[in-house]
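Below sits a lone chain in structure tokens, taken as the form predicted alone.
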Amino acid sequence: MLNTERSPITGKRVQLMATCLCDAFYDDVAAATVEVLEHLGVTVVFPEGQTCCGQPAFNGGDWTASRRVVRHTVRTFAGEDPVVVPSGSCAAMMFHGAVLEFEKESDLPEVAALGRRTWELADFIVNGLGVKTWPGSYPATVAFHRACHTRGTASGEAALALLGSIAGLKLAQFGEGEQCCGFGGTFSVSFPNISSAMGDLKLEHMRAANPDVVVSGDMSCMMHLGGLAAKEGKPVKTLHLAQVLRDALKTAKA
């Protein structure tokens, strides 16, 4: 069973885990996340020593290497403040995957404590802070992709609640909405043909709904779907949830 236990929110100060993909490719997602949280009155702290959540090694079966990374993360994100992650995948690694690989380790309590403080962005906004609606407008048809790592968590419904409350935004319905995009981290490297076929099928269903933009809470899914579409010569616009929320805010302030 997926471990989704959370510590109660007692203040409005968080630590931002920006993820490797923000660092390498999606710096604007990190910036948008900060803007969104600050709009809600949250003080955002960025621990400079952060690296990776340890998921690539965990998924690849090298739990020894993954534990080293997780131990560094525990030290880097010390304290009691919630840790907010603009990635369902990395958040799930901290509150579920890391706990699994530390079950027989003496430092399990510290790892589990960090997991209970870790929130995916939409889950934190809706279920941590109790914010159910979002201001501003975003006149577009949006196909929302539910990342696999958010299954069994409140993140998908939280994201849909926020998107559905934005004026002018229409949520597109498309076939096999719960299916994987095919990325799967190291899976896409080990099994590229299967990974591409899964992504192509996902794009086929999404395109049938004729969306203006594909939105996800996970940058890895955005990167995979956007890359496949560009390779086909039929590019699609992909945005992270944080970017849509940030852009809607701009209209509210105009």
The other form holds:
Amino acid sequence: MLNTERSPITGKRVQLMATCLCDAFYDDVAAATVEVLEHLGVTVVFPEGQTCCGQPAFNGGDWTASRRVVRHTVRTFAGEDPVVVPSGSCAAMMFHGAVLEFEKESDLPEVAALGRRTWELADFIVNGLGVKTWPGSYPATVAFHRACHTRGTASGEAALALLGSIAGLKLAQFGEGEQCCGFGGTFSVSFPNISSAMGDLKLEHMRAANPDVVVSGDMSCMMHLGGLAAKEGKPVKTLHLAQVLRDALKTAKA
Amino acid sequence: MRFQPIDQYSAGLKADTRASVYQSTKSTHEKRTKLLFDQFADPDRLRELAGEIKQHAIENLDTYLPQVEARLKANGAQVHWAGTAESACATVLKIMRDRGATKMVKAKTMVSEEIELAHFLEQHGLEALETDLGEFIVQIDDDHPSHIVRPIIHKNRREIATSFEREGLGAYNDDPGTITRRARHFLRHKYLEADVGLTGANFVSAESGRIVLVTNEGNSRFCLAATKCHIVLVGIEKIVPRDCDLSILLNLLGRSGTAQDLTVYTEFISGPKAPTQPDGPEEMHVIFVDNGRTEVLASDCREILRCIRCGACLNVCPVYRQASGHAYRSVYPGPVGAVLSPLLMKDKFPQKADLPKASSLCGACNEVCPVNIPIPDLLLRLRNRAKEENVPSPGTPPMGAWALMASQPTAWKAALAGGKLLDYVPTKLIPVPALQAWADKRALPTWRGGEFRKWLRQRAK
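Shown: the form predicted alone; wanted: the form predicted together with the partner chain:
So here's everything in the complex, that chain up top.
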């Protein structure tokens, strides 16, 4: 999955791919992403025509439908600026999934080019901009869930480095951290029993570490885990990495 | 509401079975990871290298298969080619009939499961006894293996003790040592009575014609020591170019499969008994089985033929852990099976087109695979193939209308506004199966469609 062929970062302007989940449910995550990037001196441009990365149809096997959405995304994110996305999953869709489903298409080069300049947020901060530590404090025990689509990428380490550098933030250790939360896109609705059993196990491991908050770079995992916990009447506080970074910044500025 | 067959199977799984599968897979996976990372500076590089060797081998079978045939013949073995399961079974039958043989002792081989050899021989009045302890238990229970390496991972020792009592192997006793001793005692005589010993092959070297067999129980050795005729049943993809390739593959196989530096027995068999050797089979037959592999090789999922059947992907797979092996309705379960089993169905692919759906695409299988098979990519290709062939997929939401909406910003924005309905209308009243499947297990977050865009606009003012 590793996005090895990266276009170099020139200038300090990025296009924000907010993700469909943030567009529909998690506006504060997208807002936090903007604030975090602006704190780093980056100008954030939001292409208004954006919708979704195309992953639901890609994972569902309907590549014709998915390619339609990817083509729209390629048109929407035209230009040379890096595209930053607060989701390892959507980022992987752009630099890996889309390339796979365009293998036999004549516009593969355009799709691959977008993939080369697409960055997951933590990866962009740490490896794109070279920012290794984060100011401010966040006095809480955090269970960090590394989303599966960041396997083999630098995102997980980057997020942990940033979180670990925040004053007062304690990273909780919990069992089977490498295991999936069970979301899996359409998998969550076509395999609801297995999906929720996987999520329950993840929650069990996390709760054993008694965290104040569960944090991830992907809201899809959080929507699933948070939704399971809420449904069983034992809610868990979930946040996106960007929200923790933004909240820590507030203490630094205060 | 209709969901995927594997999900339904999992929902009905006995708590005991789920616990057996989970404990065993989790513990093996954790030991495997510790072993590899303690002992090697960069196990991932080793996996990549091993993958390259196997990929090279399967892409050059046209060179290596004739080469291995020549070597095997020079070594004194007879070589047979079986295009189909039927032809492989018929070849074994003919070899046995030609020798007037009636009793076979079998070591564990997945290909024999694939071609359903034991049942075939029994139907023809011949005895085929499984000698691997797990396979033996599967056989007396008339069950099916549920794991590539651990056929009875779904059973606990109490169930096994009950089966042994039923088969007259002694009064109920669920002590694992006693169970093993009783099986050993029963099997010892069977080896001596048998005419033919059948094994699989983990690898076959094209360079030397050596058959490589790994076991932990030594049963394959007994099969060969006690019988006069050795039949090797092997898939055509098991070829490796050189003997020295075995160093990396054997190093990875034991560690990946059972978290062992090396399996207890590793045998290199160069041919039948030489005149100077005091014992061993005087006749050796190697049957190369295709049974759909050539079609797999021609497909865009050919990487799956690198598989060395270690079972690491099953052990790490969260879906396998919840569903157990029988959920896959196939000889090859788990992530590798979800790719290989539908492909081996050839034109009956639709019957198993649901298997590639049984994955959250988490990629853990790829991360542990000793030959670095990109299993998630292959699962995705097969999902696409199922869609192209219009195979129904229960529970998978249709994507056409969504794609139209997600490629037209105006429609998208309208949907962002319209989604607000979700907050007011009870989910049960909204006839979208995916939404109900979600809401049955999980709370839906509050709809905030378009709020971020609003926030951006206000800031810009």
